[in-house]
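One chain is shown next in structure tokens, namely the form predicted on its own.
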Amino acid sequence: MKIELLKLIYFSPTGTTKQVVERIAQGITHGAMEIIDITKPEGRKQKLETSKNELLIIGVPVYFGRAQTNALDWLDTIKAHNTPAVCVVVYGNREYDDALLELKDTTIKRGCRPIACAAYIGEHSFSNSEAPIAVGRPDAADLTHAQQFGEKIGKKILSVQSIDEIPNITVPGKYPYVDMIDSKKRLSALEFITVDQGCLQCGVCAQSCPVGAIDSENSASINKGECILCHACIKACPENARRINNDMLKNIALRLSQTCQARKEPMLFL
């Protein structure tokens, strides 16, 4: 099967999903490469139509056991034509629940043909110095694993004449998908970020926000209805002037740091 162009598509507020997708692509040596970063609102304004001679590598993070909503909304606009796709989710060492199944289903609905799927681990968005959760993931071993996964995909592509020779990929998950609505509403209604006097109003936090929820002229002003709790603004602040101030979120982070200590490894579905 001939691949003329790799298209890397990712939603990656803190950079973990981006790292995994790029290393998978390094292992695939077929065709030129194009990056489609849909993390920021402006990246999601472009539409995508693709053909069977292209390969999509699609990576999204897992929030509340589901594939990230903003990314899925954009992916649901793709116009594909029997286009091979690699579906990748990145989660914070808890569980990825139904996220990979949901991503796979979405790509199929838009005309893609998943030829490989994977779940990788990235540092949890709630991770901090007091409650470390999968710190430093993906690490060197994860990224080597991702590149080797790409090499396996490349060999799989070369082994067939047509995508029709590749059987359906089965991934974990169930229907209906896990309900994340109540948890998301409960947490997104919280005042959870404190901005201290160290803030210089540099605007880095607003620039890093994937949903435009931070006022670029007043970094303490956050649209709670838009916030997705990715904590990209906290991790991006050059002055460390932003921190979690809500006891509920602190307790969730602490509990996760205690219950998710055992290292989980990537899972591949080829």
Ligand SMILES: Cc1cc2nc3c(=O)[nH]c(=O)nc-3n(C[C@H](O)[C@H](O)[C@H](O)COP(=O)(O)O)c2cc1C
The other form holds:
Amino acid sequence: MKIELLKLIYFSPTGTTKQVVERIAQGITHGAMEIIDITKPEGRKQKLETSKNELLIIGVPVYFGRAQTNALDWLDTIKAHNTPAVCVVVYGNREYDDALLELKDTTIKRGCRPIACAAYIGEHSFSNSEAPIAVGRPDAADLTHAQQFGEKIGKKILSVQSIDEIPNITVPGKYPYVDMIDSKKRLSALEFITVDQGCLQCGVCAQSCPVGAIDSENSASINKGECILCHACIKACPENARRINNDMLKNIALRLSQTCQARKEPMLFL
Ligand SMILES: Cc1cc2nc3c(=O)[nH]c(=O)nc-3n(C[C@H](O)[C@H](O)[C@H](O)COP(=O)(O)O)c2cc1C
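The form predicted on its own done, now the form predicted in complex with this ligand:
Full complex below, order starting with the chain above.
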């Protein structure tokens, strides 16, 4: 099968999904590369219709056991024409539940043909010094693994004449997909970030927000209805002036840091 262009598509507020997708692409040595970063609202304004001889490498983080909603909504608008795709979810060492199945199903619905799928581990967005969760993931071993996954995909592409020779890939997950709407609603309603005097109103937090929920003139003003709890603004703040100040969220992070200590390893399906 001939591939001339790799399209790397990712939604990655805290950067772990981006790292994994880029390393997978490095391992696939066919064709040129194009990046479609759909993390920011501007990125999700672009439309995608695939052409011949393209391979999509799609990376989405796991939120509440599902593929992150803003990313999935955008993916649900693409037009693909029997286009080979690699589906990747990145999760914070708890579980990925039905996220990979949901991502795979959505890409098929839009005309893609998944030829390989994977779940990788990234430092949990809620991780901090008091509640460390999967700190430093993906680490060097994960990234080597991702590159080798790319090499396997490259070999698979060479081994077939046409996409029709590649059978359906089975991934874990079940129907109906896990429904965590209650916890999503409960958490989204929280007043959870405080901004201390260290804040210089530089605007980096507003720029880092994937849903435009922070006022660029007043960093403490957050639209709670829009906020997706991604923690990008906290991690991006150059003055370290943004903190979680909500007991419920702090307790969730503490509980995760205790219950999700055992290192999970990447899983491949190809
Ligand atoms: C709101 C929210 C919900 C999350 N839910 C899960 C989950 O169900 N399971 C899990 O293992 N990690 C979960 N995570 C952690 C992310 O999947 C993980 O940190 C991922 O690496 C973030 O990707 P990014 O760095 O590309 O933003 C969640 C993170 C957020 C912000």
